[in-house]
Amino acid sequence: MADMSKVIDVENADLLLTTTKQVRKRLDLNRPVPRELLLECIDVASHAPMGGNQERNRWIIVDDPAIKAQITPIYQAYGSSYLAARSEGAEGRQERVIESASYLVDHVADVPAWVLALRLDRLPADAENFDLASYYGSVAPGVWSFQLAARARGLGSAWTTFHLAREQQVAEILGIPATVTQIALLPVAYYTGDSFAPAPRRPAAEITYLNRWKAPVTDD
């Protein structure tokens, strides 16, 4: 069996994984994003793990200004109120996150391309956690893979869900059948600058337990 550590450049892989962030402010709003580049990212995303290896995920690229103009008020109405409610008392890093998210809400119509992640079928309203985890667990890896592939190609993106407050209305605009579930809307653009660094995070040993809840994974 081949030693994959000799095939994959671990240092570059770790750099990609630790510096792919939700990009909200550092997006080039004036440079078009080629559809072919987005399709490349979706091709990569299609190789992400999915339940039963069933290809039930679907994607919609939206780059028509007229269509974005119809969805933008829906997105902004909920996004603005949501962020305003959470801005009270926010400090430090959380305050900066809300500020950047607010910027994206204000400028979402200007982002050259949106990519919507969808999944066929809908869960019942009373779905158990097992069903929820299985269903969304088959979509999230693909969306993250899309974002990683985009980052590798000089594109920034952000996983957003504000449009889901009016999912049915958005579905009518885009012609999405009632049997399809919208998962996320990713504004995608070339990012400006290239100084992304890993975000501060707690060490693995502080957030990982061994065999039982709260049992330390180290002997320290």
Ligand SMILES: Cc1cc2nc3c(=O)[nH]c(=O)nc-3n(C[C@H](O)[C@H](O)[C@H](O)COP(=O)(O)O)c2cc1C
Given for the second form:
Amino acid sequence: MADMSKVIDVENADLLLTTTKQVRKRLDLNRPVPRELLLECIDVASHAPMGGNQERNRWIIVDDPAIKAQITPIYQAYGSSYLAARSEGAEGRQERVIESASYLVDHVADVPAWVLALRLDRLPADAENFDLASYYGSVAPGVWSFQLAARARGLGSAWTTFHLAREQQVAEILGIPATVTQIALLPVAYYTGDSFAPAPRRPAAEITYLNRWKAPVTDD
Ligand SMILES: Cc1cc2nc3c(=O)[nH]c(=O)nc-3n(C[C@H](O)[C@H](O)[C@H](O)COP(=O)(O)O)c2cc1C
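Now that the form predicted on its own has been shown, please provide the structure of the form predicted together with the named molecule.
Shown next: the complete complex, the earlier chain at its head.
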């Protein structure tokens, strides 16, 4: 069998993985997003790992302005107060993220498509870490894969959760049954400009331990 690892262009793969950013201010609000393109991204996302190989993730594409208009005030009410509370004293990168997220809160209704990630079932209120890790660990990789696949197709997206503060209200608007959990709402649009820079991150050796908690992975 051919060694498939050789087919992957590592440089390009790393470029995709390190420069797929949450896109908010650079979303093109005037260019419609074809539904087929979103379905392609969801097809890719379905290959992400999931506990027990159970395909229980679901997606809703919302591109009807009338439906977006019903959800937008819910999104904005919580988003604005959350960001206002965090903007006090925020500096540097944190301040920029809050400013960018505030822009998205203000313009969310105008983003051509929203993609909601959901999972069948709801966890009991007393769920243990094992259940939580298995449950959310089965959805999050797919959402990220969706974002990567979107980026590769010229689409920007932002992982947002403000609507979850009023999850039930959103569920009623979209006809989502009480047995289903909403995970994220991604506004999606073509992005403007053509390059993204990786954000500064702590080096692996600083956040990785060897064999024991806090034991350094390198000698120096
Ligand atoms: C679980 C989760 C929830 C998030 N919720 C929001 C949100 O409600 N609004 C928003 O603008 N960004 C949200 N983000 C995006 C983060 O702010 C963003 O990933 C972080 O600032 C790092 O930026 P980068 O992904 O562009 O590198 C969320 C990300 C995750 C993983």
